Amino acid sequence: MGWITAQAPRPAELNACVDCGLCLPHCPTYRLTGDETASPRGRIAAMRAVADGLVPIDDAFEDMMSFCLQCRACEAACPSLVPFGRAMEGARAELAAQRSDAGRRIRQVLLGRLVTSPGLLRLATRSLGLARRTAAIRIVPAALRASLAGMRSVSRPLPPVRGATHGAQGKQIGSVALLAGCVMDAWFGGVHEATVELLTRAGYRVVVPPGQTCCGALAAHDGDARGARRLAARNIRALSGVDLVVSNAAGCSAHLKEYAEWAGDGGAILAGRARDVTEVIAGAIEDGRLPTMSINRGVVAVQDPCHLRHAQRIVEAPRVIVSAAGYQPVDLADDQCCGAAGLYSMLHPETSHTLGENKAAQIRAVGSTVVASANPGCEMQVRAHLDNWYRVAHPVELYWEAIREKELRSRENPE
């Protein structure tokens, strides 16, 4: 039957792969299984076979595509620059179009209604918080319970920041629209606070437009192409009229930078303005607009989110930020995916758990109880696999806390 949607993998994307195998040692699922069908090369071969009409889109094909974490480590290693992430999103869009089932329809409703509605998300958050404190948690699916173990504070979500405008402190050098996001808005308000404070101190006027919504990354990764396009169109309207569009979730900033794929010319314009908060704050530190702390706070383990390191190729910025906070950044043994991967922890809980345990072991080997991670899914996954005395925080949170502590000491002990 072949492909039937415009989102499907394109011949140029699939033909760019020369089957060299250099991606294999970088692919988490191949490293776990040693199975060619669990590798980028094997998945591309399956996509080619479907495109050529040699095999149908069947259970075997769906299993191969579903098992992929979409971490895009293969892209960073590929000498042929195969856009594997784009091809994988296209393959999953085909699966959604040709093999719609109850589970996929439920996920589309959740992604289209729950995460795009701040009110519903906060209601669900409070309900989950109550369930965690009572026997009702038993009715929550085991895979979801594992994910909830890493949530910051589901019982007391911070108030929303949408609709606010924050003036630049000092000379204004530009304007920023902050993507409030879905889970970031409900569960990671402290990261938003640090982001706004640092951006305004760096000379930006920060607006948090009220008409914005989820970036659409979860929908795109799950094959809901229509939903991803709808969310992108809404954000293009809401996040206009500024110099930069900033996200403090690595998965969201990566998706914003690929909006041209989902919304044409309007998407390309927004994509050109999209930035991850780490690159903006690191740039302000390096050019002297934000300070560097002289105090030694010890070692911090840096966990690189896949969509920061592999999709955006941003590696140094988080390390610049935690260094400016007074920490010594230490890399982990490797940059393999932590296993969060959006909905992956619920769809493939055993594999996700194994990868989470592997990441936790790497963090323990560093010897620090402080971990810097620039993506909410990674932060929740890592926290779920570490003991309670470990602290996992966004680099901008660690940096903003260091600035506040220095200012407090200065007020208490003026020279």
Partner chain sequence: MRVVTFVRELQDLLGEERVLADPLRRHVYGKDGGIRRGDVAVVTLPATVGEVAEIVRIASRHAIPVVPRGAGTGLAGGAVPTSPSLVVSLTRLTEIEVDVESSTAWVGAGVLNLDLSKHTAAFGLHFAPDPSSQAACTIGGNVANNSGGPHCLAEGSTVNHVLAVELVTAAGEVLMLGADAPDPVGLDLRGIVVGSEGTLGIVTRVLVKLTPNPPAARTLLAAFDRVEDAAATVSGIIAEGIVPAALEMMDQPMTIAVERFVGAGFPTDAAAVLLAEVTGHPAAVAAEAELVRAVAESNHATRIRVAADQAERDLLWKGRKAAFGAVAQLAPDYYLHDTVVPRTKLVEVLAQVYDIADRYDLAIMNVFHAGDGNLHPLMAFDASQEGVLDRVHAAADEVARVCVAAGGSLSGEHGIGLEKRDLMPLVFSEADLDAQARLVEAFDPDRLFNPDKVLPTGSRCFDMGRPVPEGIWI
Given for the second form:
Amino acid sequence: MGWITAQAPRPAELNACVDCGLCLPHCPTYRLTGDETASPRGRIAAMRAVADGLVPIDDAFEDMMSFCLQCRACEAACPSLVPFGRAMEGARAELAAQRSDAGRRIRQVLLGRLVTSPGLLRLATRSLGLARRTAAIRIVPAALRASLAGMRSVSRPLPPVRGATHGAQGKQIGSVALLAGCVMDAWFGGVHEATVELLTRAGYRVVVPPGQTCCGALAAHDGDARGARRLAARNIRALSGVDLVVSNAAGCSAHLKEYAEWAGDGGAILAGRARDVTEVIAGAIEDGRLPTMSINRGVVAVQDPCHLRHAQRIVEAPRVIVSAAGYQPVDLADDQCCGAAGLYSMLHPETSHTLGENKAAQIRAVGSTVVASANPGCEMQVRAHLDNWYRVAHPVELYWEAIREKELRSRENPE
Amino acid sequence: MTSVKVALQRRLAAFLSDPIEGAPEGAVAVAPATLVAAAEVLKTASEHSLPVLVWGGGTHQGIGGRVDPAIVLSTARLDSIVDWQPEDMTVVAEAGVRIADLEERLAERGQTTVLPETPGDATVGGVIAAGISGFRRLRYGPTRDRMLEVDLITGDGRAIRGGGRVVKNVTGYDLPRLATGSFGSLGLIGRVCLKLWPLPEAQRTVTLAQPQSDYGYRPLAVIEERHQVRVYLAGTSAEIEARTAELGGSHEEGWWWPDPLEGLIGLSLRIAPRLLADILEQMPSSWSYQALPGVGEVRIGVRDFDPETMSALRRWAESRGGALVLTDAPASVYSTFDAWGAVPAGMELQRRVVARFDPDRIVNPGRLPGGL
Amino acid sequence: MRVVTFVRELQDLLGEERVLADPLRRHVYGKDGGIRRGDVAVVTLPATVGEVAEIVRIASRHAIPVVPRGAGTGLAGGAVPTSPSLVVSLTRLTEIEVDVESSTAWVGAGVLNLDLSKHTAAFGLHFAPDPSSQAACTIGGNVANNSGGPHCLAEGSTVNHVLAVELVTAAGEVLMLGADAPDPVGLDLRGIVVGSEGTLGIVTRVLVKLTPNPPAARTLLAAFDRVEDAAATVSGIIAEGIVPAALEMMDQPMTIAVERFVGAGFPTDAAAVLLAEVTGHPAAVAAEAELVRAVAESNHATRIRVAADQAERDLLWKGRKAAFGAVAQLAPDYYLHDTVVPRTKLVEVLAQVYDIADRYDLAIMNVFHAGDGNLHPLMAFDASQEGVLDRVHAAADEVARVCVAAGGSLSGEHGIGLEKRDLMPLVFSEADLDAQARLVEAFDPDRLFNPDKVLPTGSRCFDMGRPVPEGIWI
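Can you return the structure of this protein in the form predicted together with the partner chain rather than the form predicted alone?
Entire complex below, previous chain first.
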């Protein structure tokens, strides 16, 4: 009875909550259901009930915990600074340790093997991509199919970037290790290209260390503490000896910043160096290392990934970047989760679908067919719920495109 | 003189008053000078199941079902301003205090109750019991929003208090608001504490020829009459100048409130504000009116009893969730045209509530809708 | 057995998903924003007024008490069941229907206060009551508690903005009390339902009056070296004949806590901070803001800051509204009081409040709606310390007595609930309380709805001896 793992929700985390309820309106699952047990405050109360030995870790507890998107919108709203995301990872770790079932074991294998192996992932991608265009899609489970609808069509397979080093253009001001990521690497090569180009132009030497692996966010969110620790340890070794560790997936950069939890002192050092690419690029734009376009490209809808906005509190950076590209950034009606939430879309397809539809409706209301999203999961979710004439891209891609276009034009018309 | 009346006069000897002008003749007139005395009167009446008509200034006796009282209880001697705290902007007054007198006192320190502006002889207790609001309700809300505390003598002679003498209070059930517009059905409203508002630095009345869809940001009051519209402004001089310029029309310094409407019959039409413009267009040309846009109240003066048009207007209002209420009429009118019209929802509940305060139903019986 | 049939009947009505009967979920619904925990038999999540009425009929048949619940942000235990009860969560009643021409809206009880104002912003209208919990609390909860907020100073509390309520009665009937027409005929029962804390019936829909958004607003922050000067400024402003939209005060410990949370540049070295807002016609706002500044200066304000734009205004208000939660960073538990005194007694009462805290060795900070004399002394403590809860209780009790003795009242906006029920005899006589009890009886003869709230019943039905879980006492 009670907690058994080192990751378990801690008394200080749970006691920080004073039950004021200011988190409730920010919680997407509470908004959908109106149910206290689907709210951050209710989930904390449930964790406390387990901690106090009032209830066992039972089906009800598992249902309540797994229904959470881990979007951490509640954290940003909490005046008592409850580290809700951390406590929820703890609760998930307890569930994994105490209530291991077949589904969870399969997920762990997937997370442990597939996403850590670029080769396997590429293979899976190709097969799924092929399946998507053929009748074979029917054998893919409906939940997975929905997620796949948002995949990028990779017309131009970009070379893997691992192992490469790119020198700074102009005066070097620092060095960056790029987290190639799992999904990003296989499915979002264009974002890497833009990232490397922009970082080097901003004065960074960029290395893509070969020994790196998945950041471990998905494992941590799912309660696979052992997996999360193993992946963190590998990355700490691989991503050392640089000034900054940069990721262009908000979910990954958010998790890197929490490495102290998963890898002790070494983790804390890496966490201190971790940055989301949007922070670094926006910083370079603001101090003039990167240019601002004067051309007017119209409006772009900015979708805020939860792990950027809520977990890292980065709000302005993506807007600065698209503005520099010549777009006019427009906020969506709210900053609620799009429903992708890592594995959530597969575990709770209905809720995920509703949130995805809500988000798509907000994007349509903006009146632009260009959407900026700084996280691959969100990008896929949003694309899956929009018509195919919408373009969903990472802010750095939009910016890099604008720079490249300008350079091409000035080459053609040297005047 | 009947023997019952003589016996009653003997019983109530300590409280007897001179005949009250305008009150039904034949009833015993009393004017208790304290709430304790008033409780005595009601206890006596309750014991003998004798109907009591409460009488303030007599200005709103035309509203509601007719009462045939054995006793008329005048509040004329409950006439002291008990406590005025200008700094806290609250005043405690007994029921029989004339509004005009109270306002004159309060104006010394630039304050107002925002009760009706042309009260005549109306008393604080009378206006509250009848739920009558002034024109300034557009800006400050109706009379019930002034009510902080009430001292009630229930129909069976209990002295109870609800609310408190602070401007913001959620301690216990809101008896002060329940008493507003209760027409004595809970008992005698003996004493109240009211929230005050400051009188503005500058006051102005702007007169326009035509109604408008917009009179600017929250004017103090707007009165639409058949041939003119008056907009009342309050605030700093600079604000009033700016608003006058926005409105146009002609203006006079100070607030010039219209006199009560003349006519054989007085009506109060109460409808959702959005319906106001429509119905004013259809108002018979012989009727005069004062319409309050944004509030939804139309005070109407009818020259000759016209049951058909009045009934049609009542049906129209009631079918839209409103009401057409008699506010003044010759006695004969009430038998052919009901004082209230349709009985509101929740009448049973109203009866149960009233029974808890006035179990023998002796104070103003039949005055409320549904003969309550 | 009885409970089993009862739950089955509810499930037949609502389906299994909207009837929560497992021990964990019942536990989660056992409490609101206050400290007390109660006993939940089953939770229902109806989506229509018809379902609410049917739930009430089922509960009535089984004689199981019914406790309505909104967002559970209340601080007086109003949504905490005292005996195993059926909790009716009204959060799914979220429809809004605006009548722009009449400036009114029919609003489901589960609509969040701030959502309503966001919804009506397109029409230039808002719902005036703005409790600090407005982002989370429901309109139904506002009606139950007659909620206030900083902007009640000029606009009045919830009751001033409710034109009608749709009420499910103890008999399971649906009654509409009030109307969109002014002065509905008959007794004004809507007025008594507002603030009745769910004891008279379940409010499912509310017709609210909407207030035009002011064309101009100015927010000023003034710092003082002495609390007395801040209080004198409040009186001075009112004496000048203006009623600002809001007039809020924080003492130094509170300012420090808030600043740590919002980082809005609140002066943490000031003994008291006054937040004043004037709204209205642009010409009026400029003049009144000048007046406020002049009064503050003549009362020795050490610094006056005027919010430059909407963003700065929002930030200052965010700081004020997050005050209670922000305190949780200082100590794991806190008790937030809510009392009212005549405005002129503020300084005198405040001195006594500090003295009481000293005597009980408790850290106290103050944030209050100074304009209407509504105090919120807040005691921060650690419930795990031996005997501290007793001291907090005793101090809270004394504070209430001091306020009542100064001509004040027990609660300005949080309600009586369980928290202050037994203090009611301080302000009301037996006859007064008896009259209120009779009134309740007229609505709910069997005390089906939220029994044991508001009025003292002589015995408390819930277990006071139970250890307080993770001590949260807002």
